[in-house]
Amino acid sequence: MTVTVPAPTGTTPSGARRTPPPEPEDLELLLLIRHFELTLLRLFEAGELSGTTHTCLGQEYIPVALSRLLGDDDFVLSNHRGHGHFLARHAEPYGLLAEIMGREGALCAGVGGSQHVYHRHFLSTGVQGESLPVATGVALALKGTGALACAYIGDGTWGEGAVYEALNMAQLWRVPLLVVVEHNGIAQSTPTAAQMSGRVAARAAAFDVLHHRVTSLEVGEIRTELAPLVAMVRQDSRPLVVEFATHRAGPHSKGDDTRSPEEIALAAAHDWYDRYARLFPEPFARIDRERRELVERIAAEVTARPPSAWERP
């Protein structure tokens, strides 16, 4: 089943719909993400990181939009491009960042690196697929507290038995699980269409797991349009899907991008980066000239740092 909320009114004089400029602190986090990314493909670049990285580039109004929908006590179980999950969830980018270097300060003490990150109600894991599970028996122990698991997969995790394996547990038990689908079209360097029939919809549907499709790019937009949904996985207590038509930016990890000039160019025009940039120049320029200069001194910093020395308890 998919539910829908009611349209956005607000419209022009031509019936052309409004873009509200983004609040502040929405801004500055978007920013904060997109410049951490691409500085974590620079610090690559340079020989400064070892293993890999897979950056939201592109993706960040997502967790960006759902974070003021999420409360202290809620858990986030999140993906290996988690790095955006994390920085909306927890305002802690040296932390992070030390985390990935191994440095000093580093939430895990170096040994989880980008994609293992366990910290304050936030869980990450490279494995695909496997938080799902996981989030669903956080979501039946939060079950009666108005607390929620929220889990981020991608389209190309749809290709794990254990989604269906948590969908159906999940619906049977009515847990408290918000499933939030990044659907950007390709998984890794395989299209979407290549090796997922279907929709996403029909999937959860097969379930009687209630699905909501979104489609705009527009922080407050999203926010308003799934706050009444995320207030009903805590009040009744039930599992619900949201899908996310987004595109990714940048590549899948740090420098494998196998699609093709034309694929990369149409993502590009769907980044919210630049509509913003046209959009509101003036706070735009300067937020974004604020954020990037911060996470340059984070990462000036965080590289001059010892490296962390971890302790078997």
Given for the second form:
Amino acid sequence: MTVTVPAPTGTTPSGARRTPPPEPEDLELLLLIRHFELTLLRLFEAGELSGTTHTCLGQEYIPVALSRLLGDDDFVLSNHRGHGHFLARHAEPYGLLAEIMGREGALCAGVGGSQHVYHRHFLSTGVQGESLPVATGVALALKGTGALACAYIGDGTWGEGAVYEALNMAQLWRVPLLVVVEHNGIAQSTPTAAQMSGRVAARAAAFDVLHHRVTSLEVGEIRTELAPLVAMVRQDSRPLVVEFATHRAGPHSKGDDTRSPEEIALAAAHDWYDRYARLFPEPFARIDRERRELVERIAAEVTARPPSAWERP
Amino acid sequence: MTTLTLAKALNEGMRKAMEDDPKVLVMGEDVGKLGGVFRVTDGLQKDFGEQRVIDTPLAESGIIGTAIGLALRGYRPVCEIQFDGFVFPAADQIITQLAKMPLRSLGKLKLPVVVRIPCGGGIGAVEHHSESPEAYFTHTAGLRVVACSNPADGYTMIQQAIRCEDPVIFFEPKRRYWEKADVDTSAPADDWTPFDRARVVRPGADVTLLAYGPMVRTCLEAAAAAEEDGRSVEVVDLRSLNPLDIDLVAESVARTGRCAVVHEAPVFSGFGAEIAARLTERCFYNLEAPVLRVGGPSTPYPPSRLEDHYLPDLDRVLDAVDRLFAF
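Having displayed the form predicted alone, please output the structure of the form predicted in complex with its partner chain.
What follows is the whole complex; the chain from before opens it.
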């Protein structure tokens, strides 16, 4: 089977002319998350981490794009693949790594770990779909304040019944809820075609919930596209489903990638990392190196810390 | 003193809590205009408005999840699960989210959510309107699980549950909703029995009956009947199942030397098993007989025409008392 790898949508084949250079802060954040995730995989291989982890490799641009559309009073609910969501919300990589490693300075004393982080207005949970009713309640509480609840879910999440209970209530009660769907086409190892009948857009439409699909990989472009919609969620107090067509560049967890080489190549071809490296070599190479070295320092420092209070006998 | 039914006492307790704290919300299926199928929330929406007494869709996971979200932003939601059997669709939200979020954050995150569940049988209803699911929740770390048995406790315990910073599963014995008793609505909260304490509701010397919710009255009737046979039976209303007031329970059983635990739920892996184990650990040398359990068989709750065979009654409790003395 021949698989043609299409150019990422929203760009010319060369990509250079239409794509404005990313702002340095965005590139720094993108690369911080990328190296954070790669470092986690490396620490696992080295036996420094226990349990499991889910990295957001390839999807980092989504929370980075959203980061500047969210305010301090907004509440973010994340999922099992949430390190990027957190780092785009809070510049606290030391605290997050300490949480994952159970070291001093951990966000939740090392009790929550990778998938159960509670910090200020950020809460993650690993059970698919169960964050959406909670997000609806948060949004109901925030209604009329101008703030919103933002919940990250995946395409696989749409198999869970709680999603529909929540969408129904969110629209019925007109709450400011932003549902961000990271549709990467695969639920752990099951492709969307094998687990979802119909489309996300139609499911949102069934509840009269607004839906918008994003295909761009460009942080600035996505922001421009979404800013008026997010403003509407706040001002009109209504839910919105934003569906990102994205790709998971890494495995679901670690070493459990069942995709064919062609499918993995397709996902890699959509990775913003190679694309930015190619289009903007100067700032990219420098910032990439700086962030890699920064995360290496973070990892070394956190690894050397004593166990968090909870971990001590 | 005011004479109130249990349903009305709970209603008055919630009303008082809503008057005291504007962050208290009531939500559930048909709790507004109808006032709930048992009328426990009767009149609350009329007096406090649709923003504070919220009629929800048929969505138990959505109800509890939404309540958690509201609690995250400072509200104190009181959720009504219409019937015991309807709590199971909410199990993930209760077990994985409500119970565990505060523990995962080492208490940094508080979730003052009350889940009210009319429980137990005896009203001639179907299986999913007659169940006793308390052991699922006592088994779950992070939840307070309580059961009221009478109007006076209904009035105070619902207020204590709402004031509590922890999530509370609040069982209400539905067949006792219409029973009346005197309630002192003017007693200051400092005089109330503390929320996590059991209470000796009838003192006795020879045997201890431990019960909660609907079975407390059954045990009181059994104790009165046993007295005619010259047996002095103490009845303890556990009130709080988790945490369990083991000190009071162990003191009573160490004194009487005989104990039966009585509940409607199936005996196998039921809450009585935990109490029997704890009493064996605490009172082994004081026991004159093994701790007995009186409860339902390990079957689904039967059709209503058979429920009298299923539910523990006076005779089954007295039979247990006989066996305790015969050992």
